[in-house]
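Taking the form predicted alone, here's one chain by itself in structure tokens.
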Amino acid sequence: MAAYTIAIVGAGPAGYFAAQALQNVETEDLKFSIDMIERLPTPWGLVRSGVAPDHPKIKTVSKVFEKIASHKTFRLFANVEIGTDISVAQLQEKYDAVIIATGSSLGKTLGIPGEDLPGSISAADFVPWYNAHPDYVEVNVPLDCDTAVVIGAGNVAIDVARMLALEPSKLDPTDTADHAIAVFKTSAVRDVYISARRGPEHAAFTSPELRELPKLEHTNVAINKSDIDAAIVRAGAEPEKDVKSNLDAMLLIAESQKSEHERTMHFLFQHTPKQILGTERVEGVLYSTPKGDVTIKCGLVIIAIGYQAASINGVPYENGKVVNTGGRVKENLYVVGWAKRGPSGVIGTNKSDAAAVVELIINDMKSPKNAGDISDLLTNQVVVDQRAWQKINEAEVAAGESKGKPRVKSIRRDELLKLGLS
């Protein structure tokens, strides 16, 4: 029997699906011991700190993660940072294979004047701020203006705009961070513009996200019907399935618009941002459009044009991704998920992606190293293992029960460590 040791760096969806793929191919003659390493004291990655709080169904995938973690040869090492506490090279020496599954946490920038003004924020900062990520508690989100602009044409842009345009009491039964709910309840924002550089036929939204928008109880959603009509013509007689679904969903919104609510989400297409205007803080966005330059006055801009991976020493990066060939990086180092292919697809996309990389790993396998594991490398580090995480999880869920929420997240690292290790 061959028993191999695998280290997975990153405890988000890509990491768990890689662990699941390894567990699925185990036989009597092929076994894997899996050590999952996570920088934060908590696992689940974007499912905990990226998925919009008003989409609780998406978060139920965490039950799958916990089933994977219950496997007798799975161990969690959270609160351990690669590059600081231990290196990738050290892991490569100890393990038969090391899988990078760290995702893409850095927001892409527009590269236009005014982007650094106060009131101009990346979605990569805003989303984890309202999702109680320990590193983003202090992000300043100025909601003292009546108009906000979201630049981007993907689901993250819709999530961000929806959070800004929701009637804030709708967040009370969610696991939105308490500090964020308090700020949203003081918000003066009443108009939120989602601006896309290209036409509706090129938008990266998904139709389920679009079809949810008319269901918002206290928010108008406005799309110019002429924009959609023109896009339908440009898309041709036989558009791709996803494009047709999106255009159908947008046409439905355009043809049945509400106007009775005080909050409105507006969609702008063929608006290319040229400059974020302002002196001391954001005052507006200057756009280039087919009809000439236009300015949208606003006090808040959130940039949601994509993500790129944060680098780790010892891992080659290019264009915001880990340099790889089909998931193979070098020697016994591999990559899965967004760090491998860029920020594309939904959570489930990581499943097939991970299965393909695991097949590659198995084909590359030599004799087991039997060289020890991460326990030999961590001497002074406070580690959150699976048992400690379960204590954190149970405490958060219990705190939420009395408030009618799925959980109340502890935010600061010291609070999380106290819950898990006390």
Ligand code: NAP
Given for the second form:
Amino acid sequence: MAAYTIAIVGAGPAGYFAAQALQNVETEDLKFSIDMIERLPTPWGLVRSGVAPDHPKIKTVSKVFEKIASHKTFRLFANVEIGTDISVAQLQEKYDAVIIATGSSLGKTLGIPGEDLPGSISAADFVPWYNAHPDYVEVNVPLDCDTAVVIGAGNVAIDVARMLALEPSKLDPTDTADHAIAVFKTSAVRDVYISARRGPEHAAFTSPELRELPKLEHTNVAINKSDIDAAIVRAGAEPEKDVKSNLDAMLLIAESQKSEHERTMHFLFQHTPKQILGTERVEGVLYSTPKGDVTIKCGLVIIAIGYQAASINGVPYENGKVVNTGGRVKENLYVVGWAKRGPSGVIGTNKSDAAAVVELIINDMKSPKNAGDISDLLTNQVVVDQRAWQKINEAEVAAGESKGKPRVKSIRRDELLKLGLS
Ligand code: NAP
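Switching from the form predicted alone: structure of the form predicted in complex with the named molecule?
Next comes the full complex, and the chain you just saw is listed first.
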């Protein structure tokens, strides 16, 4: 029997699905011990700090993660940072294979004037702020203005616009960070514009996300019907299935617009941002459009145009991704998920992606190294293991019960460590 040790760096969906793919191919003759290493004191990655809090169904995938973690040869080492506490080279020495699954945490930038003004925020900062990520508590989100603009036409832009345009009491029964709910409740924002630089037929939204918008109880959603009619013509007689589905969903919104609510989410198409205007803080966005330049006055801009990977020492990066061929980086180092392929696809996409990389790993395997594990490198480190994480998890869920929430997330690292290790 061959028993291999695998280190997975990053406890998000891509990491868990890599662990699951390894577990799925185990046989009597082929076994894996999996050590999952995570920088934060909590696992689940984007399922905890990315998925919109008003989408609790998507978060139920965490049950799958916990099942993977319950495997007897799986261990969690959270609150351990690779690249600083321990090097990638050290991991490569110890383990038969090392899989990077650290996602893409940095927001792409527009590269236009005014992008750094106060009130111009990347979705990569705004989303973890409302999701109680310990590193983003201090993000300043000015909601004292009547209009906000979200730049980008993907699902993150929709999530962000929805969070800004929801009646804030809708967030009470969710696991949105308490600090964010408090700020949303003081929000003066009543108009939220989502701006796409191309036409509706090119939008990166997916249709389920569009179809839920008309169901928002306290928010109008406005799409210009002539924009959709023109896009339908441009898309031709046989548009791709996803394009057709999106255009159908947008047409439905355009044809059944409500106007009775205080808050409105507006869609703008063919608006290419040229400049974020303002002196002391954001005052508007200047766009070029087919009809000439247009300014939308606003006090807040969220830039949601995609992500790139944050680099880790010892791992080669290019164009916001880890340099790899089909998941192979170098020697016994591999990569999965957004760090491998870029920030695209839904959580489930990581399943097939990870399975393909695991196949590659198995084909590359030589004899097991038997070189030990991470434990002897962790002399000064407070580690959150699976048991400690379960204590944190249970405490957060218990704190939510009396408030009718799925959980109340602890935000500070020391609080999280106290919950897990006391
Ligand atoms: P995305 O789907 O790639 O969308 C990015 C958007 O930004 C595109 O509309 C793109 O327009 C636009 N963009 C890029 N550069 C731009 C620029 N310089 N100026 C103006 N617009 C620009 O990325 P995402 O929204 O960050 O989502 C990432 C992935 O997560 C996606 O696969 C998404 O479906 C997934 N996700 C899923 C859910 C869900 O299932 N509920 C929720 C959130 C995210 P062009 O096409 O013109 O480049």
